[in-house]
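In structure tokens, the next block holds one chain alone, the form predicted on its own.
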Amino acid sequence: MTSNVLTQKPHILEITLEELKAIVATLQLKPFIATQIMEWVYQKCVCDFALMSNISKANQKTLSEAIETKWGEKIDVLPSKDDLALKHIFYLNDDAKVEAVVLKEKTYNTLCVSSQAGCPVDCKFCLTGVVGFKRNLQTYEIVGQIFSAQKQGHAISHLVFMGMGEPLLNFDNVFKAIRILNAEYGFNISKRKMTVSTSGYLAGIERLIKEDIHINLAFSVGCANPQKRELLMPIEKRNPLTEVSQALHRYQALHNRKLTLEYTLLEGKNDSHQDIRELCALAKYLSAKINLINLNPHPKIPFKPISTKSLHQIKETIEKAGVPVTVRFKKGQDISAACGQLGESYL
């Protein structure tokens, strides 16, 4: 367990049931209290011990002295004009800010989750890279994003770790959060409905293999040509596309989880016929589908999106090559909540 940056106490949203049972035993309380607390937190979205009515006042006091519960006291919620996206800006204990987005689908809601405040990867087509890196989020700050969305009545059934930050650079906190969110005592969200995005951090992929962790991955390609990719994604220098692709190939051979290649289209940079042929070859090697994302423009990003006509032509080219392909529908662009736009609260 980590501890809250202000109080040095473990936070209720980062404690597993087994850890909570151990704390309850140390406090010399009845074992069943641990289960009661988890029911309040994850079934009723109540974090305050004082509101847990089936726990005695004396035990509430004892618990509050040992476990931190404050989370998300200050949140800005910005709805998009079409009401298909809701951006949440969380103001953290140390004045860092983090953004998460509720994406409304026809039959379910997805939460785009952040793993870091800012991002150190500096992809040139992403606003979060412009913001720069502030710090890793603690487990409770990751779980808290889902907790807050659920508490507001947005029934979250799908999670995409595609918000601010590179999840594999905050491996321990991200995957502990995933264990809690997936657990029956937690929000019980299926791992098959979770996707972790990466810009290609080789050590993180190798660790997934070593620790036998199975999760849907989305790999942000930028460009399938390593030389061109390095200009768009500096991570290429220390994490070469050839080595990352080989590691992803080994990882995919271990399980049947989905792999998606995320491809942000930039006019005149990665949209040529040769670029798309190389992208298709990579997708075939990895047995992956391609998700095309037309750039969401911003004054701080020095690129332009391609035309709608070109987008459809590229999609048809990929389909003719026999590779599964989708186009990501833009949601939340008017509130800077679309893909690659998180970080406006800092700017």
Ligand code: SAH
Second form
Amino acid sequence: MTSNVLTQKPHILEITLEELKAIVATLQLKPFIATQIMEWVYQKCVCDFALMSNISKANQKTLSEAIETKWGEKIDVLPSKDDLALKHIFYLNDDAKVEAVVLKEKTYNTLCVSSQAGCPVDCKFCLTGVVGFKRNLQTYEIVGQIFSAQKQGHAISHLVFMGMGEPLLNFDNVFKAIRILNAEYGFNISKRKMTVSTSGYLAGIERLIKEDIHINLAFSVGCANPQKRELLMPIEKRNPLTEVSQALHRYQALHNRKLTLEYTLLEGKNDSHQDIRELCALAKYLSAKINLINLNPHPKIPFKPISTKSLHQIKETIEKAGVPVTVRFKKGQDISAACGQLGESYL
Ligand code: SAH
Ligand code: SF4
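Could you output the structure for the form predicted together with ligand SAH, given that the previous block was the form predicted on its own?
Complete assembly follows, chain above in first position.
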């Protein structure tokens, strides 16, 4: 169990039911209190022991001395003009900030979750990369993003780890959060509705295989040509595309989960016929679908998006090659909540 570094107490949003039962036993309280607490937290979105009315005042005091509950005291919520995206900026207790975005679909809501404050991977087209790396998020700071969205009345059924940060570089905290979010006592979000997106960190993918973790993966390709990729995504140097693809292939063979190739289009950098041919070959090898994202521009990012016409042509070329393809609809550009735009709050 990790604990809040500032208080050394475990945080309520990062304890599993098993761990909570052990704490409750150490505090010499009745075992059923652990279940009551989880009901308050995950069904009623109440973290504060003082509000847990079926727990006695004395027990509330004992619990609050042993377990940290502070979360989300300072949040900004920014709705997009079309009201389809809602960005949350969480101000953490050490000046770090983290952003999460509620994406409203017709019949359900997805939360785009952050795994790190900033990101060390430094992809040249991503604002989070430009902002740089602040720190890994603790488990409770990841679970807390979903907790706050739920508390504000946005029922979240789908999660995408496509916010700030490279999730596989914060493996332990991200996958502990996933365990809690997936648990029946937690928010009970199906793993089939969770997607972890990675820029291709080999050791992380190897760990997914070794630990037999089943989750939908998205791989951010950048460019399917290794030399060109390295110029856009420095991670290529130590995590070569050939090895990453082989690792993803092995993961797919073992788990048969959905794999998506995320492809951010940059004018003149990765949009040639040859680039798209190489992308299709990779998708076929991995039995993956392609998700095209036209660049969300920003003054700090030295690239341009492609034209809408070219985007449609590329989509058609991919379809003709027999690879399933979708185009990511830009939600929340006006509030800097679209892909690769998170981190604005640092600038
Ligand atoms: N670090 C992980 C998770 C973040 S996902 C990863 O890179 O996969 C963010 C997604 O948005 C990635 O697919 C990334 O390639 C894409 N992206 C980054 N910057 C972008 C931008 N400016 N415009 C459009 N997409 C961008
Ligand atoms: Fe980090 Fe992903 Fe942005 Fe690259 S695209 S800098 S890995 S958040």
